[in-house]
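Next up: a single chain in structure tokens, the form predicted alone.
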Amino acid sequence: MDFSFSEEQLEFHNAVASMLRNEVTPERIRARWDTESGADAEVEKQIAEMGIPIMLVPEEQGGLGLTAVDIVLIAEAAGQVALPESIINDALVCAPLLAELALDNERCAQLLPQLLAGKIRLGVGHLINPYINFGADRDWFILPQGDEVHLVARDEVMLTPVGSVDPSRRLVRVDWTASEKSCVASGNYGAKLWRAALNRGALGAAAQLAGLAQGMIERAVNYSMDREQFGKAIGSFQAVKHLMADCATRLEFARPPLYRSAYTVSVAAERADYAISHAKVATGEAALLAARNAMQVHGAMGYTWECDLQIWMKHAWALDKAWGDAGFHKNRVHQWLLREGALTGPEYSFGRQDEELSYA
């Protein structure tokens, strides 16, 4: 079995990554902090033109019909530049959830073409991730009430801004009242949808954390090559090399669980708990270590407002808690490993090799 990404996937990633490096700069991110919306319309337009928001919507419903494996590298690229927009969450959670609901619900079926055309914007809340990033610019919301899934219009909710450690984020709390009319799914079907949404959301956060770790490593290495002490670049000192080597090693070991989880989500998102939680914990640890060690490399300069490292650090701290913190995901891994018949060992990395697949 070939576990590498295809040439098409790598080419698409390179194109998106190049655009993001050119358009999402520290200067433009800082400029957003002083605006009410916090968004960059030009970046959002280019991302939409590349088809990223509709990547996971089936072709027969008007999307690109791609999978989580196709978008995981894109999410990494978004993290590498600390992209503030919620585009990865929109692509992995919002559009696929509405597309799934549209199969059985007429109201959702009517909204889906408008979402794909960019005429409306959708926000998704979750019991584990209730605050919606850039929620103030959403026209419709999909919200939970136990196992029920509710579709609610913007004029039927009250939005309250919520502060974040990351000034690039624009979180809102949604207050609303559930009704029989707004309910579009319930019971086991609703629970399945929310579980899939949680796993897709956590995958997006994990992939961005891997990208953030890479971005912080690169910034620290570049700084260490420019900053001199005792007549030498501090990057030549062994202590500094060890700090960055530790980060690079931790990130390298986090990527296989991340890519494996993307595959698992593409097969059965509602049964990808173990793989997703493993990836979220691994990439979160890699990003937090990169933040700590990059700060040490920068020294006192790293604590100043003028230092751009804070953009990546604060984004990593925020995403580490998004879609379940480390404690939540470690508990899911614990539950999976101790269950009877758990598929452990390298031979089960991609499920059973027969018709009875098990991914949870």
Second form
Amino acid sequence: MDFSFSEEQLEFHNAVASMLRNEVTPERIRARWDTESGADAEVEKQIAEMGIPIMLVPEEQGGLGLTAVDIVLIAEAAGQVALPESIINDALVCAPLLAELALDNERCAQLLPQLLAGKIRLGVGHLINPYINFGADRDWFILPQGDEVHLVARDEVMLTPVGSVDPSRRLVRVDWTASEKSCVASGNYGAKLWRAALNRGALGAAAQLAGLAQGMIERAVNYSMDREQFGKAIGSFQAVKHLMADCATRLEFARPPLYRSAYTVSVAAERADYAISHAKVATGEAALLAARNAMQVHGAMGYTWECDLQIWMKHAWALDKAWGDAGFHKNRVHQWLLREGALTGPEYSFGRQDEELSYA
Amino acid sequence: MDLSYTPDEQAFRAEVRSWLETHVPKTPLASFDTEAGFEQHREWEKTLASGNWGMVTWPEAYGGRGCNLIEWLIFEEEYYRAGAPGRVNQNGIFLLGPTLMEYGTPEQKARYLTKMASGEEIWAQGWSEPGAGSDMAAIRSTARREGDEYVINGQKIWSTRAVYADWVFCIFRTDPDSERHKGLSFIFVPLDAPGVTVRPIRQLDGLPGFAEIFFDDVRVPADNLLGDEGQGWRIAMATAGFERGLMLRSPARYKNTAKRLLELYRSRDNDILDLSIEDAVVRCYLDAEAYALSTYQTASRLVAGGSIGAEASCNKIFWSELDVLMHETALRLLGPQAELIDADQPPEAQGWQDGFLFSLAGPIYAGSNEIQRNIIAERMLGMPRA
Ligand SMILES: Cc1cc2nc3c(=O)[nH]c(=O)nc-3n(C[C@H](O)[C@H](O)[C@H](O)COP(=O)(O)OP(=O)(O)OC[C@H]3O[C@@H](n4cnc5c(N)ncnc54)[C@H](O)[C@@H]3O)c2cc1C
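Could I see the form predicted in complex with the partner chain next, after the form predicted alone?
Below is the whole assembly, all chains and molecules, this chain first.
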């Protein structure tokens, strides 16, 4: 048993986090808001150079062959700077899904090298998400029809932009018609792919939520040390300290479930529902509390457009409800806990150990 | 105790209802944080005034109806029931009005109240300064007496509706040698006076809902002083009592939101997966009800000649936190759809996102909830000061 990240994982995280801190500043995020694409090409290029989009694609298919444990800290770092681009989603959902499909579908096999080379962009729709973020700049879409998985080209779908409260997002609604030709997987196999995609998508959202919470706590703590009232830094008032301490405590107990869920996805993807749902609920709560309390500590300043805190808050409110909201995930936890023979009890924090790791 | 409305009160309710039914605009007005929306709301205030509904509790001489606070609560219930527009002049009618009634000279009452009730003059509140938020006694902007005038210098901030308003009621330091709560005075300033600069500040929703106001040798007549020189803090605390304790947020507002929340809940019944949502919805309704009951009790006490004390701080915490909870619950009900802007929402989902953003300001304005908790602990419960 060793619940810690390796030297290599931490080093890679440090490199990515420092690049993100330099390149993804509030000024540059605000500059994106005024553009239609909403993306910063320079940042996308640097992230692609670090191999992040292809991390989870197996080596024999041309990717880096890394796991969810390797990417979870990267996703958290993206949240910490409130990265607008959908790179974490692309890396966790789009690329692995196409790679899996490419194993026995010719059309997908042909597209995969182009995706890995950055020549095309892929958007993935999922029944749990009514819209696709940054859908307008995608060349191909993988879309659901029940359990069926369909691959459709940009010119076969109709995209309608819808506005989000988060100016960093670029949502589109996708209207399209499924055909026999567009179907690339179905039945149990299709259902399995969709479930895996949901769990990886939720993992990415959960990790970013943890990072967003951290980012908001840091901003509020810094503000509380600069801002003075009654002749003292407001951070010296107990009520203000407690607001922040509550956030820190929530986050402290959201991260371990997050990391466990990354591990579970990487070693037993088919049995990760419970771990993922725990992580999504815990990180969502941590991020919502951080938004609320960070705003409170900022006073009226926090209610302004000029205050950068809004960048983090609005992103957190959106991600909390992406890839399954708290209701969906709590319900999955309920179902798991209440089922006959569920592995509850002190010895089962990491599932069944005798055979393969399992929670069921 | 008699918890039934009298025949007069019932007749009053019927009268309000029928007037509102014929006069409330059929299509919602634009936001009063836009120039066009502000004027639409001013027009609505004029319409209200045409039926003497501007501020029912004021004497008839000032455009009111001489109603008591119970009737005011009934008016508010009907107002929210009818879905009538927000009150663009709330700082004037709900905060300054009652203060003027208590501290104003007969000339001041005649001069200001009538135009306030008619919507002709819309008021902003100018108390906070960059260095004086929670610590309002740190006010540094000055008003220096010169003959029959005050000469004003300094800066106010976070002044709601000031971008398009006509007047601002402020607190300035009139005694340059004074400190903290002493030497402050309550003074009215027209926002079009020479030397006044209003700089809009955009809020979380992108609209300029409040403003900074700069004063550069602004001259106003000495008659614009409310009460005595140096009495500003005491008068301000009376205003704050109204703000926190009663008028700013009538219970009808929360009962109405709680009702909409129940409707939203019912419309979503089939796809609710989170059992705790039902609990939250019920709690919201009970708390909105408790707030209404508490306000009726306060109003009864005031009608009988009582006054508002430190319990106003409990009130402020209760309504502001209830408002956050109601909107959070609605967004949970809306799930992944919650993040959409109103233009892309179906009718039953509209307003919640904007309402949520605004609810987050509630625990901050009218004295932050941390400050209210300190007041409750120290003044109501007698616990030692830090
Ligand atoms: C939407 C909105 C509308 C407003 N409209 C107006 C208006 O029309 N006119 C006007 O004059 N003002 C207005 N205000 C300003 C409002 O009165 C102030 O925001 C409020 O008094 C808090 O001051 P501040 O924002 O400077 O926060 P700060 O005083 O800097 O407080 C920041 C944080 O520190 C905490 N804190 C400060 N001191 C203490 C303490 N001693 N103990 C414990 N905690 C403490 C606060 O509770 C808060 O959490 C408005 C504010 C908002 C948000």
